[in-house]
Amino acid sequence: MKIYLDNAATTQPLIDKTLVSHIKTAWYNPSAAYAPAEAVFLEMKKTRQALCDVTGFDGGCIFTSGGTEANNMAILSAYKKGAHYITSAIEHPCVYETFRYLETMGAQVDYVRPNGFCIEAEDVAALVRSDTALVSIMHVNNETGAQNDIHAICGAVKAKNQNAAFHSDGVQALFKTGIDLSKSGVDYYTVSAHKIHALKGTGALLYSNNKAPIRLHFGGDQEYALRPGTENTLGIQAFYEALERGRDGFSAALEIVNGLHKKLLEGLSAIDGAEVNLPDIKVPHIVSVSFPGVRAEVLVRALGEKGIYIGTGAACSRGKLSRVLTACGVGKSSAKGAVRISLSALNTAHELAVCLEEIGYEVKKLRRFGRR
């Protein structure tokens, strides 16, 4: 039996309809000038509109290779030599490390710390200056599930400096919480297909009409000449299928995950020494739990050998002490023992019961060995 509980890393693709359609009729190059290619171009246009519709975003949409590229593009598009920037200490590495790079280019960057696990609007606003070019605060944290109030944060930023652009990494938020950016003031918002049961290698950057991103690549005129190269039509069409499914099944899926989340917390509370890193405001899909005295990667490997798959934090930072958890005030011992269990509506209560039983067994065993 295989039990997959690492859905924040990636999700099982559910795109059978798209695979058949793409292979048979929708594989043409959308830049070509004949009817079948034009049909593929229109499919891409349909996906752009669907992304704007499900997020309530009024602006443009450019397809990228994923959330990392979209986040990089948004941040670098706001770069001005010597300008001031604000981000948080709990951002995904693709955001955090981009700002670290900007610092080497002479930018001034403030890294706001969370209050508990969440970023507070007043803490961000206190750092805004007249020369602040961009503020980037994630919507949902990929390690803890903490949900930031980006509407309040963006509003506080714009009230202090209306010229400052606002970006939010929404990769872990899409179909995990309700999103309505229609009156938010958000200028850039990023999403990724493989987090919602579509394919890896596909993401998108939503951008305000007056904040068009800069090009990072050069070549042809695809994607409004902002991202040249033949488009990933399979990934884009699969994105649309996932968007349809996610939109139509949002309420039912959220109800399932809320039920699983409750059972998971109840089960973890029965494991000796378990410390749940629980934000006050969160999505139910991600649970971070620490087992002090047990190294996270050792526990993950032990469970993996039994066919139970959970994560240790950001999938791209395997083996490293969590910068996010330490910024949230989690002690070093607890951070070393933190694992991430992330749910989807495909999971079952039985899977959770098996996982919790095995976690309890392995934690007890590993602590016993650790004391020898």
The other form holds:
Number of protein chains: 2
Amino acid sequence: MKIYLDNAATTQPLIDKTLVSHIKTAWYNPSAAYAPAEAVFLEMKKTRQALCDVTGFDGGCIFTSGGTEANNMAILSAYKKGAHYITSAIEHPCVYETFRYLETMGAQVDYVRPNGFCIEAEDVAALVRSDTALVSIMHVNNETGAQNDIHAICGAVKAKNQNAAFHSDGVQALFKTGIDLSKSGVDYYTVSAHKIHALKGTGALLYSNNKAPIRLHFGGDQEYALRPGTENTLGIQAFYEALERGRDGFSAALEIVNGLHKKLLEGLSAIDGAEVNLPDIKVPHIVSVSFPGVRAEVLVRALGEKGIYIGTGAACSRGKLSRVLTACGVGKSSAKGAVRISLSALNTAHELAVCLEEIGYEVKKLRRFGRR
Amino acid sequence: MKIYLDNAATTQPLIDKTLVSHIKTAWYNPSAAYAPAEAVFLEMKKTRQALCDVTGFDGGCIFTSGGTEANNMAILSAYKKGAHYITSAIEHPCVYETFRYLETMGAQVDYVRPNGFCIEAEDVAALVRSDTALVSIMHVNNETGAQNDIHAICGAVKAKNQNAAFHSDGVQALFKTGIDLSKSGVDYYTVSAHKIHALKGTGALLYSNNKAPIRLHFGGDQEYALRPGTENTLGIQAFYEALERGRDGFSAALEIVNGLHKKLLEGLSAIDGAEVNLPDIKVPHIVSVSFPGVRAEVLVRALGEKGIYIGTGAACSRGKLSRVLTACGVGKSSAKGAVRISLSALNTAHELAVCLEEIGYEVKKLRRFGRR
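Output the structure of the form predicted in complex with another copy of the chain; the preceding block shows the form predicted on its own.
Expanding to the full complex; the earlier chain stays at the top.
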């Protein structure tokens, strides 16, 4: 038995068409000056356009090695010595740690706390100053599924200081909620391929035409000379296949996941002591649930041994108490016992039923051991 | 007809085993805490070990998005304000441009000129100072195939200043020449997957245990907290398959390419006006040849239309006069007419014969047009 419920960590690649074509005919270096190489170059262009299309973004797009690099790039692009920045206390480490670095460089950074689990536009706007260089607020939180109203937040920021750049980490938003950034004022938006059934190692930064990012690396002239190094063409081609699939199947997939989400919440409410960390506004794909008195990593391991795969907070920071849940006001014991169940449209109601049953069983067992 | 002779730009992926296993079972997030994810983590460890094995390197290994990022990382790791650096005038742009950046940050950089096409140990050693922080000399040049004796160069550097770090860009050396870095004193060594029949988007930096690189990005704790972001696991798994294949087939492949190289030089010598830019010591995989009076990109396009794919200098800097060839003393007219023919063991003598015939034909034609 294998039940994969850790889709916020990564997703199963569904890119068969790409693999076949890449290995046979689409592996040329896109910088080379002959027809099959130029075809690869055009494939990249198609992917850029598809990204702008599915997000409604009007601007440029460069490919990076993933969401982390794209988020780093957006934030570091706005760096001005001594300037002021705003982000939230619930950002992914690749945003949060970049701001921590900027602080060591003399930047002033305000970390907005969530109201419950979501970031409020007025809380962000209240911190905007005349010297605010950039505001970075994630679209969907990777641990709780909380969805921030980035249109309202960006609008409030720009109303107070139209020169402040606005970035949003959309890694967990793409195809989990409808995205239309047209007329949003958003200057930078980050996406990642492996969260939408493509491959790890590819992300992209969408950017306003008047706010080209700085380059983080030095070398050749690839990606408009903004991101040197031979492009990850397989990853970019796979991204395109996943974007097409995600776009065409969006409504149907969302309906499936909405149904699963409802069943999941019902099932969890029947487990003694389960505390769902439930944002007011959220995507249905990600559910954080605490079992106070149980250590999350022990529960995850116990389920893993039965072939049921769920997460402990973010996949990339195992073992630590969640900074995000703590910022959301979740107590220490609850944060310690918080697991993340994250869904895709590939999951079934039966899988959820099995998972819920095993969680109920394991939680009971672990609590009994814990009390001894 | 398709004849691919641009193997220094990129190589055809030969990674069928990896693709099948990755898509089915090996796509999990290696940071997750369940068995199939931990298996992916172990696959990465295997690839690290394989890289150390095939290079004889004793130290650490982190994966990057490619050779460019790894080279950047090594060089920037040694940055100290106002310190002195040595590199060569024939480095790849991702090394050269990183030093140009360091110069803007106040670093003093000496660019060693080649003696002919190769960098001499005594020329490097003559520039070493007590405040030299890092010396970076490539192992094999990507445009000419020139092979530098990095053992001698590193030894000479360390003899003069044992605190100076030594880095070598080995992107074009792996499986093109025997590599044994054990007891070489080399502190950083860069490799890339897509030059050895694996995938674009994956490289690695090998580093001495006492010289851990700095991180260029901020985020999660992946790669010993040195390189955040979900790892490109498919690329790393494919790298392993290519490393195994490259290691097992090394002698046989080198023999094939040596034979092709001999035929290529013979064939070129029969073409009127061909000037092979021939290093004293070189790998047989890369041949630079000038046809003065012919514009390289026109020749490359003409051949491309016939399905014969060769390169103009480096794939990533098309259209510009080669800085590398110029530094090697190749005159302007010869540099303008320089193409790169780069071989792999997949090529055949018949392919070379066809290529040589078409080059002879096109060069004659282009010269005739040029004279009008």
